[in-house]
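Okay, so here's just one chain, in C-alpha cells, the form predicted alone.
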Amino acid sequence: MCDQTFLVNVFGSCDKCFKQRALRPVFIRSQQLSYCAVCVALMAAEGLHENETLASLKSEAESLKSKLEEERAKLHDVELHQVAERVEALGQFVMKTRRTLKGHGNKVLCMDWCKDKRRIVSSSQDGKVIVWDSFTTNKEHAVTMPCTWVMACAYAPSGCAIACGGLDNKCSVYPLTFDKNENMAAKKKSVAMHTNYLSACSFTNSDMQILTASGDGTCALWDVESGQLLQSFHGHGADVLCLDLAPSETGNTFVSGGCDKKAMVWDMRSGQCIQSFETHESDINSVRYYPSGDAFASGSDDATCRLYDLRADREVAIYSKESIIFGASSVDFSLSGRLLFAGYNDYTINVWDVLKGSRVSILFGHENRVSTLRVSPDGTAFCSGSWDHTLRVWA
C-alpha cells in the first residue's frame, strides 16, 4: 500500500569491495551484509557453471513455474461456487455501528482484539498506541510512542500486554496494569529490532514469543523476555505488509504478504517458505487464516480479495466488482468462515459470501479509507478502524 510504504537508501562502504556506494542487504549462512549493486550482480555470476547465463537460468526458472502451475491446473476439477450452488443463501443481513471510538488525532493504522472479548488495542499515524473498553468506549491506557506511523500493534494472549511498533523499526512490549496512572514507558521492553519500518506484528500462542514483518523484507520470530532472534523468514522481494499465523493450537506455520504481491506460507520451525501464491495484480495488504486453518484470504491494491485452499495449492475464489475500484486494506473472516469483512480504500466494508463469491452487504459509516479491521474472539461483532481517526464496533 503506497500511502504506508516508505524507502530508505543507504550509503556507506561495502563489505566487498570497500568502496562508498548505495548499498542493499544480503544474507549468506544467515548473516547480514551490506554489498553494493556491482557486487551483488558479481556474486550472482561466480555460481555459474559453465556455458549458463543468468538469462538461462532465468529461462529455467521460468519453465520449472509453468510446469508447477500445469501440475497445480491437474487439481482443478471443480469450481468452488459450483459446489456451493447446493448451499442455501444467505438471509436478509443487518449490522449497524453500535460503539464507536473517538480518541486519536490521527490516521488510525492498526488494531486487535484482547482475548477477553471486550478490549481493543489500536496504534495510529499520531503516535499514540491506545486500549479501550469496548463495550463502554473508555480508554484505559494510553502509550506516546517515539515516533509517528505505528503501524503494528498486538495484545497478548493473556491480555497483560501488548506489542507496537512501526517507523522505529522496533517491536516494544508493554506490560498492562490495573493501575491507570501508571507510567507505562518505563516499562518499556525493546524485543524486535528491523532494518526498516515494522509493518506487523503478533504474538504466538503464547506472550513469550512475538512474529514481526518488515519494510526491509523479511520477517522474523523473538523471544520475548531476552529479545533474541529464533528464526528469520527470508523470501520476500519487497516490503512484507502483513501476517497472519495459522490458528492451530501448535501455531507452527504462518502466511505473510507484502509488495512484491506474493503471499507466502512460513515453517515457523525450519524458517522456510512451504508454499507461494502469486496471483494478486498489486501490493498484498492483509492476509487473514480461515477459522480451519485450511485455507487463507487476501486484500490487495488491486482491488479484490483472493482464497487460496492450502491443500489444493491454488486460489480457489476471487472476490470483486466492477464497480470496485479501491484497494481492500484489510480482511478477517466470520467465526463460522462463511463471511469475509474487507475494508476498502472508499470507505466502506464490503461482505462476501465465502462460499458464493457474491456480495451480501456494503456497510458504510466511515468518513475515510478503512484501514484495519479484526473479528472480535467471540465472533459476535467486528471492530474497524480509518484514516478517519475512529474505530467503530459493528454488529
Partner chain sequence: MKGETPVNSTMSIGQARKLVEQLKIEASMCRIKVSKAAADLMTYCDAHACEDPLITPVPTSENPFREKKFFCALL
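What you see is a predicted model; the values in this text were computed from it and never measured. Positions refer to the first chain, counted from 1. Each form is matched to the other, and the largest set of C-alpha atoms that superpose within 1.5 Å is called the rigid core. First, how it differs from the form predicted in complex with its partner chain.
For A381, the Cα coordinates differ by under 2 angstroms between the two forms after the core has been superposed. Superposition of the core reveals a Cα shift of 2 Å or more for C36 between the two forms.
Mind sharing the form predicted in complex with its partner chain? What's above is the form predicted alone.
Partners and other molecules have been left off, which leaves just the chain.
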C-alpha cells in the first residue's frame, strides 16, 4: 500500500509512552508527533465505540456513499449541453502547425510554457530537458538528467528556473543562466524525494514552492530553498499521474488524477481532500482547471474527457465519440474556456466545444502518440509534444 512519501527510521522517545523505541510520524489535529508502533496500534483501537467493527464501518461507508450520490442526483436538473443550446455555435476552426521543434532524441514526455508566452521547456525519455524559444525554434538551454523517462517538467513563474524529474524519484530545480561559462547541471538543486517515479510537478504562484505528484500514490508540497516537505497529500489508492493548481484568484487548492480512476481536489494548507470524483473507467492521465477555477477537465485512458463542476460537485459533461477508442493523454482549455484541446494516443488532437459537448475539429500532424499539450499563457497558440520526438506549436 503506497502510504508514505518517504521512509525514515528514527529512534527516540515516544511522545505518548516515553519509551525508547523506533518511532513513526503520526498526525493528530494537523500536528506531527512521533509514536512508537505499540502506541500507534493502541491509538487505532482507541475510540472504538461499542459494537464498532470493520464490518460496521464498511457498511457505514457504503451508506454514506449512496447518500452522497443521492444528494448529487437531487441537483442534477439539467445537462450542460442542453443549457448551452442557446449559445452561438463556433465558426470555422482552422489551426495548423506553425512551428516544429526538433532536437529530442527520444519520446517527448512533458512540456510547459514560460510566462513570457515564448519560451518552452520540454523533457524526454532519453533524459534530456531542453528550453526552446518557440518563435525562432532555437534551443536556448539543454541539460541531461542522470535518469531516463523525465516525465515531468515545469517552468518557474519568474522564468529563471525549471524543475524536472522522473524515474529518479526526485524533482530537481535548475536555475537558468545565460552565462556560457556556467554548467547548468552544476547548479542543480534536489527538492523533492518520493519513493516512486515523479509523474508531475508544478511551481505554485512563486519560485519558492513546488507541488509534486508521484507513482507512490501521494502528492507533496515542497519548499525549494530548503528542500523541506511542507505538506503531503494522501488518499489516492494508486499512482498519481497528474495535477493542476487552481487559478490564483480562487485560492489554495489543486486537483490530482490517478490510476485509481479518481480525481481529487485538495486543500493545500491542511492536506485534506475536499472533493473526489470517480466516474472515469480507467486511469486519469491529465487534469486541468477551467479558467474560472469553478470546474476542471480530465483526460483518461477510457478514451473520454470529462468536465467536473466543483460547485455542483459532479460530472457535467463527457467528451467522447464512438470512433475515438484511444486514451486521451493530455488536456488543456483555451483562454476563455470555450475550447478543450485533447491529445490522444491515436496521434491526433481533438478540439471540443466545452459547452455544447461536440467536437469542433481534429488536428493531424504527429507521427506517434501525443503525450503532452499546453495552451500558451496568452492563448494565441498551443504546443503539443509527442512520442515522435517532436513538439509542434499550433495556431
